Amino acid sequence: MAGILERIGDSGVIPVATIDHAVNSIPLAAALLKGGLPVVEVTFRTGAAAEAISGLAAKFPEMLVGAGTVLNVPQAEQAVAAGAQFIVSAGFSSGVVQYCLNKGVLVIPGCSTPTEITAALEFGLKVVKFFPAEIFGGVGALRALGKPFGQISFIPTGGIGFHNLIDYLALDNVWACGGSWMIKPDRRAVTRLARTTMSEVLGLSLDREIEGALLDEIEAIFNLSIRERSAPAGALARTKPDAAVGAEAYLIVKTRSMARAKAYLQREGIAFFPETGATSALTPASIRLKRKAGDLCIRVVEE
């Protein structure tokens, strides 16, 4: 369960999808896995979930696949029977709980309540959903329950998207958020929208101007948009030499989050090296870039 739950923060969103005919979960689940979110939470709400849950789990080992909307202990038993790796439920169900901890399966009940969030301390569970999360005061909710409630961290779900998704993420106590902002009918805009998503989650960006084809090579290699940074006049002509790493020169490239971005980076299949001299809590990872020039370390560093 724990190992599930950290891939749930690397990934830092769970995508939410109500599935009507199962067929159209596997190009659903390929978009997004395209797109860079390796995890998708099918909800109970149609007759489709299960066959859907149960596909996913067969054709894609990768993806992190849970059952969502999950009000009591038969579905729960349906879902874990499909495969369902994780169950999400809208409010806390004690029997709902109890089943996926003998189990042995990540539950994520829904806690909107210092009473409810009690009952969830009381079965030693470290992560609930907060829902509906701006309905039930949002940002602020979050942050004043975070005081009484510091044991516990929360995937608030509910009203969340482009304009409110990284306000939630820079909450100490926010694990990951939950919502369907990126489930569209159109799979070519579901891939978009998980990138888009995704640049939003790791906050990439340079701290100097760089040169537009080399702009256009880094954004290949993260396969993310990377916000240029305001920097003094001069791209990267050459900067000075880095003994540290053998390469000939180097940029930063900035993240929200180290973890996260570490994570992204070997599901994308990036090869990277750690360096010594941490400026932050997690060592800065590296990746060597070959170029005619001269090879390039990019240094990847959280803000």
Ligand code: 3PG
Given for the second form:
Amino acid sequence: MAGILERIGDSGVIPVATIDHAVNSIPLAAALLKGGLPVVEVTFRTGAAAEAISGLAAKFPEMLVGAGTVLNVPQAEQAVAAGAQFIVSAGFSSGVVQYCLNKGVLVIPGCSTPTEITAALEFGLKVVKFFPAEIFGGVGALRALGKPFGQISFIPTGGIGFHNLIDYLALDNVWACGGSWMIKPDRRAVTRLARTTMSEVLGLSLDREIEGALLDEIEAIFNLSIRERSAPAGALARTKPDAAVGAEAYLIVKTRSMARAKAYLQREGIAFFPETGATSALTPASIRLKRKAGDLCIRVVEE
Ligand code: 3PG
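I would like to compare: after the form predicted alone, may I see the structure of the form predicted together with the ligand?
To see the whole picture, the full complex is given below, headed by that same chain.
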């Protein structure tokens, strides 16, 4: 259960999908995975939800498949029987929460008021949904709630998109954000929007200008866009950053979140060397890039 919560935090975003026909969920999930997003919440707003969840759970074991808009215990039972790995509700139902705790299934109830958050604390929950986030005060409300409820983290959902995603993720008490901004009928659009989402979540940037071909190479490795800083181009550093990497020169790629960057690199099958061998999420990661002109090390560090 804790592992599932960590994987949600590592992805940074929960795509929320409402599926009319279960068969449509497979290409949608494939498109999200291709875009670097390994999580989906299928809402119980249609009769296709349970079938979609069981189909996705069987087809994509690498994906976290959860159920959303779960209003009552019978729906929670249906979702868990279908293979949902987490249960999300728009509001707080003590019956749904107790059922999930008994079953050992992660539950993320909607808690937008101090009273609902207090109820979640009484059940020992550490992460709740904040819905509808923008209507209920957005970033300012979460900052205010963080004062009396420092032990709770939120998954704000409702009205989130590229215009405010980073503002939410920058808050210490935001575990991840939920939303439907990347869910479109066209699967290529889903992949593109998922990739843009991951680019925003990781916020990769270079600390200098580099030649276009090298930037293309690095973007192709990450499969994400990387911003360049306005610092003038200069010779790449020649110090060996890590004996295990053994490259002759290195480039620094900065990220907003080292933990999410590492999880992303692992999910995408990009081999990296955790420098110093420490377990801290802040430990840099190094990627070796073989080039004609001599190997290059890409060192990923948190801003
Ligand atoms: C939800 O159920 O969590 C919301 O419908 C998602 O909200 P959004 O569509 O505004 O992203």
